[in-house]
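Only one chain is included here, represented as structure tokens and corresponding to the form predicted on its own.
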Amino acid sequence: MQSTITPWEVKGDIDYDKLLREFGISPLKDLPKVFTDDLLFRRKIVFAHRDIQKILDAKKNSKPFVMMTGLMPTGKFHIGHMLIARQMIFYQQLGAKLYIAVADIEAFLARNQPLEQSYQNAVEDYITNYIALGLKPDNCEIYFQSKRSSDAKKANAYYRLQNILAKHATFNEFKAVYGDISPAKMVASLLQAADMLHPQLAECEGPIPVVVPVGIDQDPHIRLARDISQRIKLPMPPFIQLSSTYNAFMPGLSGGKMSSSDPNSFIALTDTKADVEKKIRKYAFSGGQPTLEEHRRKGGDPDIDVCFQYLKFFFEPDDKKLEKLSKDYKSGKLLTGELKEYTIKKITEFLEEHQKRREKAGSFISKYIR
């Protein structure tokens, strides 16, 4: 099946090695222990980068740096969204200042979602889950693209930067980076570039290394921001080139990328035990064989089994246990039904604790939105 990988659509088979070559991205290698202690880096779920050395040097030398990311406030917050949320928390624990943009303008321009709906989704679902997952208010600034800040100097600088970026971009450049493009997508892309770059303005942190963790489908935004930023003569000194890291996609229940528009493709963080049981048993794509006898003889394929992938991404932190599950599944000792039941147990345990924290998280939201 022919694949489509854009910031607005992902479909078909995903060849990560091919994308690394096409986009000019480097595999992550030789990371310091503080990174490899983290499950996402250790298991190569976060697997590639641009200019990560700037961030590694900042951490090594106890220098300040920023992690900047965004959220698209459409659909339900699901376990796939935890990929970026866990990286937020990881970088915050490393000492980074966090800038988190709610892309309500992009949701309006590219997906026709009203700003009021985006605000409600962001506050009641996304930000509440971030807090429950462990995001702290210190050194964390969450803002909406439609209303950058009550601080006029900061807000003016942010929107001014978007217009300066527009002066240094060309339509042919947009076509080369994105392929199909529209005025609305151009505006949204320039605003995303301002999101990534504005932490370096004098009204914010000043020149500072910035890392942007994304799925590889968002790389066109990174490339555009990196290219344009180097042509701008303001601020002085010039922008430090953006760093970025890339994570694999967490598969949807039936395979392919998890989609917020299809409730049967994901586990939401508000799902009940009954929801989890139904979705895993009914929809989770199996790497097992068609019959019990054949599975015992040939074994299963954990690399395509959705339950195993969920355990790998989040829900089985013990590497030795995960390796045993993989070995037993490949040998046919572990059956698909048994793997599904184990996955249901692990996800349900996580959600029960998370939902307790989520109930308390809403009262703290005002401390995060700046």
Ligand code: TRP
Second form
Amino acid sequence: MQSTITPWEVKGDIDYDKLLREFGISPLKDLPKVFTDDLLFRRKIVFAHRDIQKILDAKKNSKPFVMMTGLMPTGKFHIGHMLIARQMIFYQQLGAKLYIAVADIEAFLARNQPLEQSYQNAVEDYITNYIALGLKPDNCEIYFQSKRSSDAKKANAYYRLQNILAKHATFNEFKAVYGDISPAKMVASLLQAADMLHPQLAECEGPIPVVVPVGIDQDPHIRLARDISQRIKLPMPPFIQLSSTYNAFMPGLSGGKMSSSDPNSFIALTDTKADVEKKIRKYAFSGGQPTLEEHRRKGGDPDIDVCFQYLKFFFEPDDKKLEKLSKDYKSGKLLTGELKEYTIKKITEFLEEHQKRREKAGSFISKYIR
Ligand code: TRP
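Go ahead and give the structure of the form predicted together with the named molecule, now that the form predicted on its own is out.
The next block holds the full complex; its first chain is the one shown before.
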């Protein structure tokens, strides 16, 4: 299948190596232990970067840095979104200050979702999940793009920056980065650039290294923000070039990217045990062979098996166990049905605990939104 990958559409098979080459992104390697202790980095789920050295240096020299990212609150919060949430929490534990955008303006401009719906999804689902996953209120600002802050100085600075960025962008550059683009999407890209750059304004932290963890489809936004930011001269102090990291997509149940617009592609963090059983048994794409006899003889392929990928991305933190599952699957000793049941058990155990934490999380939201 022909693949398409833009910030607003991901379709078909994704050739990550080709994307890295086309976009000019570097593979992540030689990370310090504080990074590889986290399975996302160790297992190369976060696999590429721009300018990560600035962040590694800040950490090494105990200098402050910021982690900035955001999510569009369209549809249910699922285990693919959890990838980004886990990185937020990782950087918070590393000592970063966090800026987290609820991209409600983007959801309106690019997905036609009313602001009220975004507000509801963010408060009842997205932010509640961030908190239940371990996000702490200290050193953390969550804001809505449509309502940056009750502190007018900060809010004005953010929207002013979006306009200054517009002044420094060209139409040709938009066409080169995005291909076909509408005025609404241009505005959304510029607002995202303001999201990523505004932590460095005097009204926020002042010039500071900022890392933006994203899925690789977001790189066009990063390229645009990086390019424009380096062209702005006075009246602002120069921006320190943005750093970014890229994670692989969580595969959808039947392959492709997990997407909130297709309920049979995702496992939501609010799914019940029965939902998980049904979804995994019925929809999870298997890397096993069509018959038992053939499977015993030829073995399965963990690299394309969706259950194995879920275990690898999150649900089997023990490397040795994961390795054994992979070996047994390849040799034919472990059957698809067995791998599915194991995955169901791991996911439901996680969700049961998570859903208890969610119950409590809702009442704390006001501590996170400034
Ligand atoms: N465009 C992102 C998405 O589709 C959301 C987003 C808005 C974002 N602002 C951001 C991501 C700043 C990273 C940094 O989900």
